[in-house]
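Just the one chain here, the form predicted on its own, laid out as structure tokens.
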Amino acid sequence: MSEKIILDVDTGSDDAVAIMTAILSPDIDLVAICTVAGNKDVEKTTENTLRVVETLGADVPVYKGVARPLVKELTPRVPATHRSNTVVDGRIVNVHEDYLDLPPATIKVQDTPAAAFYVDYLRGAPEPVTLVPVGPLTNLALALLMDASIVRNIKRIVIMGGGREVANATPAAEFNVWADAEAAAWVLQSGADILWVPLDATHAAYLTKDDCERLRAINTLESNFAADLVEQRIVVHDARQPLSVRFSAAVHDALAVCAVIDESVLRDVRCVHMDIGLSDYAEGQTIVDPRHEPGPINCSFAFDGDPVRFADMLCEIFTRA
């Protein structure tokens, strides 16, 4: 039977790939996508989910989440890392564009702001259904303050952020949670089980040149576009953050999604205490508790990730599609 999911996302390349992977899965049942300010603007990542769902000719609703963090830009902040052009052999290349290179979406997204979906749907859910947030925390996060009931309906939360070895926005945190390290901390105390995808899994599991080439193999409209992604962040990674094998990305997005379907595609996940930093430094930290003590079990959190595992769902996922 297949897993009822609701996609949250702000939509760039890796959050491209994980929604097609969603929808092509089956055993993905994919009920909605909120979308939320991150990688770009709200309305930039609401029109590429847009892109995304009208190409691949999906029945899937699209509702558009919050422009802003909670309470982030009430007060001053360490600045993350400026995400700066990359240029490679003079052209310049970003891991994530403006706007996906797909056509501009006719679709439309609904009426109902993604919290008060959240809060709607979950209020009456006939069965609890998977979370699966691949963006910054808001929309959930606003959801649960609207009406923390509304945890009883939520079958597991699985959530692309945080690390314990890595870090890309500041020293200390990874984006996805720095952007709204105050949503993050609503979440993880909202009673809800949670597992953390963080970029110690998303580093680990990364797909090279030869897996992109798999994907072209299959020769379909989203295998290639998959592909075409992939490609791109490679090139970015190796300018920018090399990992441990050469001509490798991480998709982070994507390894989250494949997480629900199978968790095997994720190494060494413990159950943790874990809190989230949110001043100074240590804003957006998700700080895993190292004692030989550590204060009560809250979440589980993936210390590393199946290259093999990941780059082998992906394939048989876009060629059973």
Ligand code: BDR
Given for the second form:
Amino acid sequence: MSEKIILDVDTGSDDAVAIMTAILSPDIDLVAICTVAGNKDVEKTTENTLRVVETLGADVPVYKGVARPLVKELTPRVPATHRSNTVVDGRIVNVHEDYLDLPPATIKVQDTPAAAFYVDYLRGAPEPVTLVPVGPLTNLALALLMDASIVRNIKRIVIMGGGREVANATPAAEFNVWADAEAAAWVLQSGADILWVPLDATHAAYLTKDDCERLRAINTLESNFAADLVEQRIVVHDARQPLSVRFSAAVHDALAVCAVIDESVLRDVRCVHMDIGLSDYAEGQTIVDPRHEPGPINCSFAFDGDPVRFADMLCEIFTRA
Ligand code: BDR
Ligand code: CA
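Next up, the form predicted together with the named molecule. The previous block was the form predicted on its own.
Every component of the complex follows; first up is the chain already shown.
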């Protein structure tokens, strides 16, 4: 039976691959997509999300989420890595362009804001549902603040975010958690069953140029667009954040969706105690308790990922579609 999920995205190149994977996989029943500010402002992440949904002809409602983090902007914080343009061979390449290279959307968002949708849907859900936030956790934190009892109808939260040995926003923090650290902390303490798909896993489960060729060989609109996005990410990774293998890229958010379908795409998943740093240089840090006698277990964390399984899964999913 397919797994009911709600995606929460800040689309975004890797979010776009994640959305396509969720729409195309027969193992996923995509109930709804919520949008949030993150990679771009919420107007752009919402427009990009609608473009993907409409291009794929999917019948999935999109709920627009919040434009700002819960409290972060009220106090000055440690600045993130400057997301300047990457110039390669005289050409500007960004890991996330403002708008995805798809026709402008004509479909519209739902009237209900994303956080209110979570509350309404989860209060009345016939069965617990899996949530897959792959952007900042603001919508979900807000929903849990509105009604903490909705946690009863959350089967699991599979979060793309955090990092133990790898960071990308500040020396200590991954972008999604850093972008709204209080929201992440609120979700973490909700009591829900949480699996983190952090940078440690997404950087290990890289995609290569050969994987892009495999996607191109499928030769559908979706597989070619996915290959375009992954190639764009490879150019930027190679220039600014090289992985263990040359000409490869992390496609973070799609790995989280694949982990819902088959958790063996992650490696070394352990139950841990985690806290989230909220200030100074620890802002947005996912602090996995390394002590011999750690605090109480409050989540699972993937310390590694499987690049071969990830590429095979994407190729299977895009082929079957
Ligand atoms: C995360 O940050 C965003 O830029 C990506 O879409 C991904 O969700 C990786 O740190
Ligand atoms: Ca994202």
